[in-house]
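Only one chain is given next, in structure tokens, and it is the form predicted alone.
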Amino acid sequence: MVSSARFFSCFLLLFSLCGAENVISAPVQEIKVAYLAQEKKQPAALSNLEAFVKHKGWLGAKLALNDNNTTGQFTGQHYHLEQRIVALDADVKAVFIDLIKENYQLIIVNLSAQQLAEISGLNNQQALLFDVSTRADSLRSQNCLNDVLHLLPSRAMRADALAQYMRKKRWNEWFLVLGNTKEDGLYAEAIRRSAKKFGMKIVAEKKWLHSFDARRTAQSNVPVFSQVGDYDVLVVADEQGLFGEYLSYRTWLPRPVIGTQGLHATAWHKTHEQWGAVQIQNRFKALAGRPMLEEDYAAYLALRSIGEAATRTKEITAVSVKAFLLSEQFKLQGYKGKPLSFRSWNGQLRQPVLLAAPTSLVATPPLDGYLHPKNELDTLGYDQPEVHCQ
């Protein structure tokens, strides 16, 4: 007589043999998914420590494939991701629109914030893009972009979490110091709104002039420039890096640098390990052999979106991805001690933002006491009662 036991466990055999036939037999979705980037011009080498990136956020993107496709094996789905890198004299409109009519729906957009609203403007809704590279205000609060998603934090969000942090320290007098280039500016504006919204003031502000190399002169210009009075922080707006890294330790007084150089505000860094980033970091490094950047870490992020939401539903259209993605229902694991989702008004990822100094990471805002009714996630950039998309 067979023992009940036995037989349960020839039960089980046999239940996990059909439940495997049919696994197989099974029809698995094909998820298609496009990353379209241009080539990047190599700037001029301000400092050799610094290597030159190519296709910065792509890396990212294949890690995410490799996780998806992994989990793929369990829910009978397949990603593919196809790369559409245009050279750096090539029409990327047109490349746009070759993929529009090959029926990509989802695609990772790695580009500048004008060339990102002029493939929205031919989209007319076909797909959903998933922007890893811009930071600029203007398409998160006033021509908001209703087909994108934006992965990586604004220009007001890294300012709002630099804020919280010099609120807490009580460094509230800043001398605020801009480069030439439109970006700069863009950024000086982000500055100007954080000191306003958190309580800060700026007690002088002044443009950095001098053409020539910072590096050989910065050592006695710095010091005069920097005779504007008594502040707490020097905060740089330069954000191609032409002249930030030469003002600390070089300022009349001794002051900390923050901005765009010193103690910064970013969506990913090397220094970062808390909350299971050690592993990720690990992963990345021995598939790329360098360290985790932002427009990695947003790529990934972007391409795990499409597989959580693909899971969840089964639903690969622009449409469904979308609505799941700003629903509440949408959570995703970061790396960064907090569920990650998108704001319904302007698409921007709500997420924690790091505060680096070049080999620590310093904190990670929103930090304790700033409160929200909804989400404290949303005390960092543009809230919803003051966006006004057009």
Second form
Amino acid sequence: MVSSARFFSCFLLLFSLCGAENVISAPVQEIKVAYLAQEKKQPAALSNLEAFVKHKGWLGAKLALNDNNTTGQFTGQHYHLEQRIVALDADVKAVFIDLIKENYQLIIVNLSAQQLAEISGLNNQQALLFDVSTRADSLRSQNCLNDVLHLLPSRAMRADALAQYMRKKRWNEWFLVLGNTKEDGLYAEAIRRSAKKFGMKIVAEKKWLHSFDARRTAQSNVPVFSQVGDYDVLVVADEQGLFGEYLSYRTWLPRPVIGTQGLHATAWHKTHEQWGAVQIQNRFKALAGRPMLEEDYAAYLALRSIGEAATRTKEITAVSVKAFLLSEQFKLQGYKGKPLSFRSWNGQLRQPVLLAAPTSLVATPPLDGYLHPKNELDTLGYDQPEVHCQ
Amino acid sequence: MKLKAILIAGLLFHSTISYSETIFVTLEKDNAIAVVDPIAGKLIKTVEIGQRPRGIALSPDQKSLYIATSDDDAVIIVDAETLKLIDKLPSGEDPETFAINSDGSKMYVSNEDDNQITVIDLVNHKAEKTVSVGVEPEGIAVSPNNEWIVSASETTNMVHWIDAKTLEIKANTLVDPRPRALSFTADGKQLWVTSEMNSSTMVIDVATKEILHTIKFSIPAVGQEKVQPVGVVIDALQNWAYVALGPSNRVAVINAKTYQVEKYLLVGARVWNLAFSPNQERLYTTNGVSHDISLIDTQNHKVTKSIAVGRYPWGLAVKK
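The form predicted in complex with the partner chain is what I want next, because the block you gave corresponds to the form predicted alone; please supply it.
And the full complex, kicking off with our chain again.
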């Protein structure tokens, strides 16, 4: 590490001595970025068709590293991405402290909301953290972490995207079905908030209790379970995917399923190909051998944001990168047809949210007609007046 | 005997499509080109051409039509009269846009997925060289004196200045996010570059490679994020420049001397590329989502007509 730093400072010296007017200059500014994640336990899954993807996110960062270094050839900059994936039983906090000691000021973090809050507590503003994993509304509305930028849409943004589309379809009466994990509860809360915000009505609400073997009984149980009177759509809150897939085509009434299954809201989807998206889908597939997932997209955007800051300002400290990324000057191309930027009040990346069915992209809210005085992307999620962060 | 037959066929063809002015429009989703008579205001015919045609240009002598058929990984040459295939050029993968120098001897193709430009010799139809550029090269142009090839990379956000003789990058200009199209002024002194994500167009001084001026677009009652500049053209007298503003469905009319936006003209949905009529009295636009082209009177700056052409019109070339 030390020797490479010395190597580069020598290079810098050589360059200033020669005063060479080389346009494609050799790398002179080294930009150090770390990627911190933890191994994940393979969760229980409903179907064996969808293979468990290890290390979601990492290859997105890798793709952005390649892109940034291509640009770096022309700007005399070189990006180094340090991967630290912590074992399941190891201590993430200790690894984070090491990174700080090694003077990593830009860290992409792929950890749970709780772990993110913990390392932010240890950070003392020394590094700028790029959260590529959480969707927690609390971190974006109540307990904001002002050293963190969130790349993925929050649950509120996802629920608002669905609600905008439902409003447009006039599918106003919702039957909410939620699982019994804490995350399902948070998703259901976001759905209730959006229903209120967009004038929807939750006419029935039920918990899926897992009190029977769903694999055998879905056919017979869902029709009984779903006899709640009339409604327009069934909204399911099942973030882990333990039962939601059973609902479509099995309800008592013929009604579409939306939420975490059926028509779902996501930052990225394999069916998305507008606005140049085909190009990044192809480049990612060539690198990873699989379609890009939303964590990969988030990590890609995180490192691309750093790249934009470094290209345009040449300043790479946590403070200067944060200042640039929160400024009006920052506009990121994210293959979703609108320039992306960060909300200064909670560090959330403004972005269109994709509404996708398994093999088709249905809509990309914000939809036409949902107006906002400043930026229509702010019709999704917590807007400035609703946020109570210090 | 055979030659005679071809000649006769050629004559017959000639008599059927010999209009005073013809527009060829690539139809991205129809795998075809539309042939339009703008004077009569009519679609004459649609001709199948290859998978996903996008970039299109005429040779300087107007005899050949070059079309990037992206999903066939080729730029094809067709006879501009008969529309029969002459040859396929080795363009590299997924060609979208390309530029031809003024004597028609070289073509430069953007290969977006490979971050490179392919140089093709148009005399012997061979790929000569590739030049590595930034991430996702798209817009490409050759300076009127054939000194510079400029390539805009959409993700690197730069214009690369390639020396046409040595094929080396001599300079890079950092521009606003997601540069799309670029166009030299007729005198070769300025390069105009559109930025899709910043709703802007930059005027670059060719001598210094520096940005002289940035024009920002803002349309009353249209969301700023819908104002996404793509195609740009400047008239030969350098009085007016026109920028297609994508999903805002407008074309900006800019005074090319003062850089003031004088007007926004409402055209079809998602207006993308632009081309002048030979005498520059009219400007034609491709409107991707409304499947038509618009005709603009450049004397009065009024939209006079729209003509339905087919699914997803992308680019256009105008023949005398």
